[in-house]
Each structure stands twice: as structure tokens, then as C-alpha cells.
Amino acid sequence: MDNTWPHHGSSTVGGEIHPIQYLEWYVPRLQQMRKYNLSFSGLQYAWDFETYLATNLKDVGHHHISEFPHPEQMVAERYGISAQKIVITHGATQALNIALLACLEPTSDGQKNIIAVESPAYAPVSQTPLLLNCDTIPVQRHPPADGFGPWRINKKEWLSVLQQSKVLMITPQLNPCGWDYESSDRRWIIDTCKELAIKIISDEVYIDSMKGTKDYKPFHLEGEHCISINSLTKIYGLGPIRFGWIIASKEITSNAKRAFLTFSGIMASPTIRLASAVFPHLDLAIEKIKQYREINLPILREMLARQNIVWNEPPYGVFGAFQLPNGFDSMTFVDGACAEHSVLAVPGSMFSEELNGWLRVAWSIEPVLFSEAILNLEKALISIH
């Protein structure tokens, strides 16, 4: 598979739009039952949903609304803000698709919309956009020079890219190194971006595992130029919702309200019913991931260190990337060597071009099968050595 990594460019549409890589690539090999399994990016976490829905699960698919309370009261109540800076989607990707339409600006005959989007990134964050009529230009995020700690912006890179843009793209926790931003990296971003009069769009579907921490701070809280995008599904473990939310000024959020009226009319109400039902229960989520870091990550340290592999491990989440051994490409990797052994990890060219011989594991699963899976990637770590 060729030009694996989210397209950028010039906007696309009909037989031009591009293929979202990542799945198609991924759907297959989910399909082929791999035993050992560390290509999750959210958590895997068993939620009991009988219990929590109690009486109600009968009545799962009928209308919630004499029933319920606005939905955006659930996630104002949790994060203590105002349900008027609040706009529930169908999932974090419908959140950014409504969000960048509630920023971008009318333009004039034969221009675009330019916005900046950061790599490594996730292809439908890249290629939203292009579907939207507009134009991206990719900002890179680096890997430190050291091997260790935050990877890192190149501010002249970044602000010749920003003057020519309307709205940046970010996912602060990035997918597939897991490092959040280095604090002064964070700082320049949000001000240059508030000088230049840039909306900022920040993909947070892994920034709640830092909740409760020192370092736990939504884009949102940062001024009215930024949008926070989260959903039930990478933290939580509670895809098959499709339950997400935008945080941000009520002039966007007003904005983004009318768009989703035009594209959902309304939530579905099964999804509105089984959200009211786990929402009291979300920090069991973030206590499961505590304890998969304090329980799963020492092995992983280990056998990385077994093989002399630089392990940059970050302070947060449910996955992380290092390089593989003698510039071996992810690819071949993941479909050869650990295919024999029954493992599924992610190679990192879905997110970078220049992450070919990158390999994205994650710690969210059950400990004794991380173990046996740890044990097996090692084998094919050691037959490309």
C-alpha cells in the first residue's frame, strides 16, 4: 500500500477524495483475529451497561426527550462549564467536521480557506478539511533530538504556515507518541495563534487521561479562539456510541449548533439513553488507565530495554511509539514478523510520512494477555535484528 499517511493540499471531491489509509489498512487486519492485540488507541474496558441502564434498557430505542435532560448538561456538569458553550455531535469526527464549519470565513471567487493542520496526525483530522473546500498545509510536530521527553514545534516553521491560515488543526496529545505539548511549545501556539486571529481546533479525545493532574488544561480554557473536540470513545472505550462534544465560545458554538441541525437534526435517542446511563460512572474509565500504566507499561520498559530499543515514554495515556532496530520499515514489520507471532501493533507511516520505521503500541488491554503479547512482540522484534 503506497502513501499510507493523511493527504494535504488542495480541497477534493467526488472520485478525487482521498481514502482514509489507516482504516482501510486497519479494518482487514482487526478482521484476521490477531491474538495478541496492542494497536487499540483508546481503552478496553468492559462496561457493564445492564447494570447502569437498570430499567431503562428496554426502553433503549424510544424517544428520550420527555424523559432527559439536555445532553449538553452531562458534559457541562463534568467539566464545569456552561452547557451554552456546548454543541453534542455523532462522535469526536462529526465534532470536527462541524467545528471547522463554524470557523471558516466566506471567501472570495477562486480562494480557499487555508488551515494548518499538525503532523503526525490521524487522517480524518488532515483530510476534513479538503472535503470542506479548503486548502491544508501540514505543521510538524518533531521527535526530540535526545530521544526523550516532548516532541517539539519549530516556530519559524510554524508561524510561516499560521500567516497564511484561518484555522489550525491540533491533537495536543499526539497520535502515535502520546507526548502533549512542551509548555512553552503550548504557550506560543495559543498567543501567536490569538495575534494572528486563528481559531484553534483541538482534537482532545486523549487529554481526559490526564484528568484530575497538574498538567490537565482543554484548549478551551484558553481563550475564545480555541475549541476543545472530545468524545466518549478513545478514554472512555465507548465508541459504538458515537457520542462526542464541542467546547467552545458561544459564538462558535451558535455557529456549529445551526450546522448540526442542517447535517443530524437531532441525536439519536439509544445514544442519548446509554450516555445518561455511563456518564456518572466515566472516572472508572481513567482509574482502569491508571492501573493498566502501573501494571502493563514495566513490562514493556523492560523488554524494550532487552532489546536496546530507546523507549520515550509519555507521562500519559494508553499508547506510545518507538523506532524500530535497524531502520526496519513499520510496515513490513507489522504484517510480516509479528503477523507470524499473532501480534497487531500500528506502523507510524499512518500518521507521517516520516514515520516509516515507527511502531505505535498501546498498554489498554488486560494484563496477563499484555504480558503474553509483550512476550511475542519481542519475538519479532528479535527476527529483524
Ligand SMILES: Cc1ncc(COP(=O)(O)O)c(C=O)c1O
The other form holds:
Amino acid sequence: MDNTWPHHGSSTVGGEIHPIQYLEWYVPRLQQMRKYNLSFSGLQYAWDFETYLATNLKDVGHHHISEFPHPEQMVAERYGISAQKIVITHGATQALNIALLACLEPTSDGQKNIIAVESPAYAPVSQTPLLLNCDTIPVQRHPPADGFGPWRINKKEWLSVLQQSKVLMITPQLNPCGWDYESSDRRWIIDTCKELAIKIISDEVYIDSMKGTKDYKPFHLEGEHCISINSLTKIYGLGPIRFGWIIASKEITSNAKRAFLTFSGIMASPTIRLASAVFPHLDLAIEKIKQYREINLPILREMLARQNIVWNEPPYGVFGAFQLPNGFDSMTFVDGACAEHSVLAVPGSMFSEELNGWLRVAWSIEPVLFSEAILNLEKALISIH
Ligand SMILES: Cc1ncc(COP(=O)(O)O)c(C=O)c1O
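Beyond the form predicted on its own, can we have the form predicted in complex with the named molecule?
Full assembly next; the chain just shown is listed first.
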């Protein structure tokens, strides 16, 4: 397999379109059905659609327009904002395409928009601009020097890239480490982008694990230049129904609506019906995440301490990452020792070239299976010591 981390650089078309190596690697591993799955960055939660659906399950594919003429309203109510600031999409990945299109400005004489993209990242964040005739430059978030606390930015490095850019694409609760920005880094990014007239597209699929706490601050609250993207995929465990949204200024929202209609026409009716059924109950998933943190995390913590592995635990969410002992390569580990013990976790090299010694583990599964999974991960770790 070629490099597994996201591509950066020049825009691509046709046969030059880069693969999404992460998904090409991951989907076949999921199909192996390893018994101990620590790879899910989203909550595993069995939603009871039959109880919640207003309509009979067999009618789920019927047109939704008459019953749900304004699906933005349910997002608006949950987040306490005007429905005019919302665009519904098929998942956060599509929201990234639509939001970027809505932000771009015409260029002259074959010039291209330059987009600063945070790294590490979920590959579609980095590679969306390349498909939309933009060039990208990565800006890094680095592990903390002393091993503990938020991952940090180098402001000098970021400034030199931002000065050339039209848009910045970020993922505040970062994949694969699960850490949000250190507060002065966040403030600097917001203020600097405002000064330089740069729009920020913030992929926030993980931040609702903070909802209801003092730390919950979606970027759209930080000014007209900030755009939030979210979906039901991760925190709510509903990736298969493909329901996402963009929250932005009215101007960006109006551009985004036109882009959505051009690309997708209309939202899928099963998606709207299923999303409407669960929306009033979404806090159940946030509660479940709290429970899983309380029960599962001590088991992970203790195992890593037994193996003398440094563990920098993020305060929210369902995943984190650690460095394997002796600089061991995590791809080799997952496909070798982990596979032997039927464990699946995600190599850091899926998110950035620098993270090939890191392993992402998630505590998103029910506790009995999780504790067995951790014992098996421990066996795999012992075998490479
Ligand atoms: C940062 C990030 N954004 C978006 C997604 C996918 O979201 P969706 O399923 O809503 O397209 C992922 C999936 O791994 C992700 O890590």
C-alpha cells in the first residue's frame, strides 16, 4: 500500500484523484470482523427506530416533504439557533465539500485558492479542496512536548501558511488524539483568521461529547468567518443514515444551499424520517458516552500503566492515542500482533505521516466486550515488547 496519510498539494482531477487510503485500509479490516473492535471513533449505540418512528418502518422510504418541510428546524431547536443559519447535508463529509464551495472566491488568470488544512486529519478534510480546484498547505498540531495535555500549534508556522490562504480547515477535537485546542491556541486561530479575512471551516463531528459542559464551544459562535460542521455519525452512532449539517452566517448558508441543490438535489427521505425520529432523544447517546468513559477508561488506563506506556487522556470523547513501545510501527502492529489476538485499532499513519508509531484506541463499545478487548490488546503489546 502507498502512503496511508492524507494528501496535500495541488488540485487533482480524473485519474489523478487521490485515494482515501484510510477507508481503503479500514473497510477490509472491518470486514474481517475481528472480535475486539477498538477502532470505532463513534459511539456504538443500538437506536430503537421502531419505537421512535412516527411512521411505520415499512413506509420509511416514502416522500418526507409534506410531513417534514423544514428539517433544518430540528437542528435549530437542538442547538438554539435560527434555522436560516443551517444547511442539512448527507453527512459531515458532504458538508465539507458544500461548505468549502460556499466559501471560495473567484480567482483570476488561472490562480487557485490556497487552503490551509490542519494535520493530522481525516483524509476527506485534507483532500476535499484538492477536488475543488484548490491547492492545500498543511498546518500541524503537535503532541505536547512533555507528553501531557492538549496538542499544540506553532503560531509562526501557522501564520506563514495563513498569510497565503483563503480558508482554514480544522478539526478541533482532533483525530486521532481526541484533544481539543489549548485555549490560547484557539483564540489565536480565531483572531488571526478574522484579521486576515480567512474563513474557518471547523469539522466538529466529535465535539458534542462536550455538549452541556463549560468547554462546549462550536466555532460558529465565534463570528461570521467561522463555519461549524457536524453530523449524527460519531457522537450519536448514526453514520449509516448520512445526516449532517452546516451552521454558518446567512450569506454562507445561502451559497451552501445552492451548492447542495446542485450536487444532491434533495435529501433522502429515509434519512430525514430516521433523523427526525431520534432527534428528540439524542442526549441518550451523550449519557452513554459518559457511562462508557466512567466504566471503560479505568480499564484502559490500568493496562497501559502495567505496560509502562504514557497515556495522555483527552477529557472528552470516545478515543485517544498513544505511542507504541520502542518506536514500533503501528500499521505492522495492527496487521500482525493485533490480528493474532483478534483486536482492531487504527494506526496513526492514517492521519499523518508523523504518527506512524501511534495507535488510536476507542472506548466506544459496551464494557464487558471492552474489558476483554483490552486484555487482548495487552497480549498483543506484550508480544512486541
Ligand atoms: C473528522 C471527521 N469528520 C467526518 C467524519 C465522517 O463524518 P460523516 O460520516 O458524517 O460523513 C469522520 C469519520 O471518521 C471524521 O473523523
